[in-house]
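Starting off, we have a lone chain in the form predicted on its own, written out as structure tokens.
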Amino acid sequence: MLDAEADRRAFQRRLDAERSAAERNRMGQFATPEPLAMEIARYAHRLRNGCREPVAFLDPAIGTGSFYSALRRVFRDQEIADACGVELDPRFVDAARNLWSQSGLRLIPGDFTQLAPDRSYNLILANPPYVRHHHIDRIPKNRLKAAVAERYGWTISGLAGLYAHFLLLADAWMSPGGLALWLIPSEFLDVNYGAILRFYLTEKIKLLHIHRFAPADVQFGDALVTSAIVAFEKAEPPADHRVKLSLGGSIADPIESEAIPLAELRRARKWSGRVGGKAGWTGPSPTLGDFFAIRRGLATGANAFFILDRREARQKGIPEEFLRPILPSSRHLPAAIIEADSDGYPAIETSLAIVDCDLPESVLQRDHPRFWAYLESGKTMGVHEGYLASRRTPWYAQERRDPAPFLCTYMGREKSGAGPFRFFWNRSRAIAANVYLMLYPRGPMENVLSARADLYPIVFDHLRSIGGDLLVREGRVYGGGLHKMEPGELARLPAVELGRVIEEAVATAVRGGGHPPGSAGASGRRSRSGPTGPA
């Protein structure tokens, strides 16, 4: 059986390289490394334990075998009743036949998503497809959601992965009582198109255990995805069931784990937060997007065309009127607090403008030429036919975004005990890219920076005072150790001391004999500042 295993991997090598990088992650085909399918299939060996129905055993995505390799080394030939992998890459069907044809594994080639069971089975392992939703083209993808609802009369998300949909329909292939164990991106455990996934492992079976890999630990080398195991039944769960869930080293000797009850998974909102015994916070009021609107960056669809050194721009003959200020990425920042030169731009060296004007060709090219010029070399490079340009009018007008008095990133690595996110306070009249989030004050929020201006370093001090640890639980995380922050994520935080701020300031307000901020008696007009606070 080593002898097998050796030439599987030679054989997974092979047709590794036949394909690129970029090719193999369009087809999802990330193969499950073999000491991780030894480790999945002695934790399913444990899970039996005292079962005395002999295995009968399914890969929905069997590539070369490396499941069903451990398999053999970790059950006894007579544990083993049946056995049958599903796949639809020709080039595996094959090396898989040539590798297993004489040990009584049974083939079916083809796509498993459109497959009818040809039996029951009571041992899944599963590492399905990682192709993420826009390599799935619309017609697949529509029959795809139709076979999740014709089964369950639930409409899954169309941002949902191929996994999503491998791990729901073969449900109709387990027997009842049968064991599945399943190798998929974490990411289920916190986005909104997981929230099927998460009814599904609350409601449907008994959810035994999820495991979570430390996001630093990437456990495919090809693909940059943090990993979880989820093992459950196909069975109703008793009334006070628990879950355990577990977080870094191994499934079977995790550094951090809990049992929740399954009540609690099923009320939450995001699970991550709850893997390794950290509860997350479930939201209480009052949150960041009661006082701020939280919008993602600027998109140009181009930004090495349209965002250019301002003296560059200059000397290109694009007049001041078609340039507005925006801020370099956060590693070009040198402070948290962003002063503005006089002329409204960051007091940085790094000083970059973005093209934008709604005139129209005709009326550039008779009154700047200049400009005009360098709109028709953006055309000769194909932008104006990109995604984001061509659906605007003209291609070169930007959206319509103010400048936001409080910004924090939108993806970093933690490094040098310092977290992945920072935020910053933007004196400047600089808009930002969509490598921020924007934090636009509202309604009570706008009301008391309107009339209280001194209070934007204390908002300020309470936004970066917010831990690392709950910004890092609420945002999601990716292999590699990679953190991202959604403006819907960063709104849910709690902003409860900056509720008391706000509280503090109408009472200061109504104890001097004055008005509430933003009443009809206070200052009578918005600060001429802006938005982005005093200069």
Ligand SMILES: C[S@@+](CC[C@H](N)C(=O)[O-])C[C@H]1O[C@@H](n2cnc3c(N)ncnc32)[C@H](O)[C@@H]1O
Second form
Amino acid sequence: MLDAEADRRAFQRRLDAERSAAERNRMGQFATPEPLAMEIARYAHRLRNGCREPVAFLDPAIGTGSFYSALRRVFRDQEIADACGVELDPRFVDAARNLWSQSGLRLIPGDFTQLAPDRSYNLILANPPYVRHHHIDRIPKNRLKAAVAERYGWTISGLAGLYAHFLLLADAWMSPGGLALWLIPSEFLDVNYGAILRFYLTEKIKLLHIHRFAPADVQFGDALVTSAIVAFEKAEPPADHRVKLSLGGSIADPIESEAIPLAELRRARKWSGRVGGKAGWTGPSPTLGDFFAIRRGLATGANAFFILDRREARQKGIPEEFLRPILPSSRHLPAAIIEADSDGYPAIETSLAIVDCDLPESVLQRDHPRFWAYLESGKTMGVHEGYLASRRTPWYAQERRDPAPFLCTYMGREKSGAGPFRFFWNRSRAIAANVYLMLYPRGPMENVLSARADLYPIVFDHLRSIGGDLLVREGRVYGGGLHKMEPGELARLPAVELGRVIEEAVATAVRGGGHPPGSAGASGRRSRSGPTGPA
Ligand SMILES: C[S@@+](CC[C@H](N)C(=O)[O-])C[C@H]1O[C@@H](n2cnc3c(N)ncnc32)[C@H](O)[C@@H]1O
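Starting from the form predicted on its own above, please write out the structure of the form predicted together with the ligand.
Expanding to the full complex; the earlier chain stays at the top.
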């Protein structure tokens, strides 16, 4: 058996040498070092705790078979009833066949994410390909998203790496009570696009243990990622279930370890601080509120009176200077990016304007009689006596607001495959009513965006990558499945990735000798400036 492992390592070396590190990175081809594969197989043996049912083993990304090799050394022959490996790269399929078919390993060549289970398995040991999202083309990415949506009804972020899809889709291959140990990058503990995995791990299965290797202890010298082993059972967790979280050393003998109630983990937005949390290797995690002043859109007090179709407003003789563009409700927005027309109104069919003027009525009567007549018609309907209007001077003046470059809908219902909340990138001058939350860049985000317009799309991608489930969990649900999100709730969402974008931008500016311009405040109060976001 040792010979077989020596042969495997020889194959591995040969195949690795055929590709550059960059190519292997794109294919997610970083083999598990032999001692680590053994550590994981031994731990799986221990977790099975003398289980009598023989092993039906699956490695969904088998490579040359490090885990299968370790399995055969840790488990007795009689304990292994079946073993199967899936592999996409024909070179590895051949190698694995050469090495293991004699021993009874079945090989399925192909893309694991496109296969239906051939049977169910009670033990998965896996080091799935760590292919980053920007190496996954649009069509396969959409297919992967659809596969996750079909199984769970969840929207997986476009920023999720292939490993996340592997773990979620492997659920269909597991038998009830089956055990899985996944070696995956530890980033999922904190980043927004890891939310869907955290949700799966706390809601769908019985999470047993997450062991995180110390950041200095990089498992794959050439892949440059810190790794975690996630162990779980396909079972309903008991009400008082606790999850073991550990850090450093080995999974069987960690340096730090604690057992955290599952309920607490469900509530935590970021997990790395909890894994061996006392020392905390990371500072407090940034949240959206660190980067954006988030405010509800404008409350006019009488939308039907103050918000008009732009053409209608002109016909009524309301001068342009007393009109400001305002967004229609999100169902009238055809795309997530709101482009501007030549005068800054949204380039969409339903172009709306809000009446906004602080001149006294007497001046309007004298200088703009048709506009004054429109306001008078409001009085006959009692608009000026409404709760908000009656507290304003004059009653038709609106709160002063700048347009915000990013918006999130304030409420919505879950549709199949899509969460209830939607983000928009507003490149127009339009402000928004209170059916939206307005996100005004603040602090470092404001500095960086004002110096680097090219970062708007990246920031927008990150906002959109906030998993629907995370938004749902943070917001509130009302009768009939209506979800709402208050500004404070959105502000509390983790924004680790956005933090990295800012750090990188600042580092680049410093390296390049440039420096981000100073902050101008981000209260969202109107500065009479032009459109926000690069036009
Ligand atoms: C990180 S390596 C792990 C290999 C082996 N299990 C180990 O631990 O050493 C991931 C393997 O998955 C394969 N792979 C990549 N994409 C795949 C896919 N869509 N379906 C199945 N295998 C895939 C790669 O060729 C590579 O051999």
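Positions refer to the first chain, counted from 1. If you superpose the two forms and keep the largest set of C-alpha atoms that fall within 1.5 Å, you have the rigid core. Bear in mind the structure is a predicted one, so any value in this text is a computation, not a measurement.
Asker: Once the core is aligned, please say if the CA of A81 is shifted by at least 2 angstroms between these two forms.
Answerer: The answer is no, as the C-alpha of A81 shifts between these two forms by less than 2 Å after core alignment.
Asker: Using the core for the fit, does the CA position of I139 change by 2 Å or more between these two forms?
Answerer: No, I139 moves less than 2 Å.
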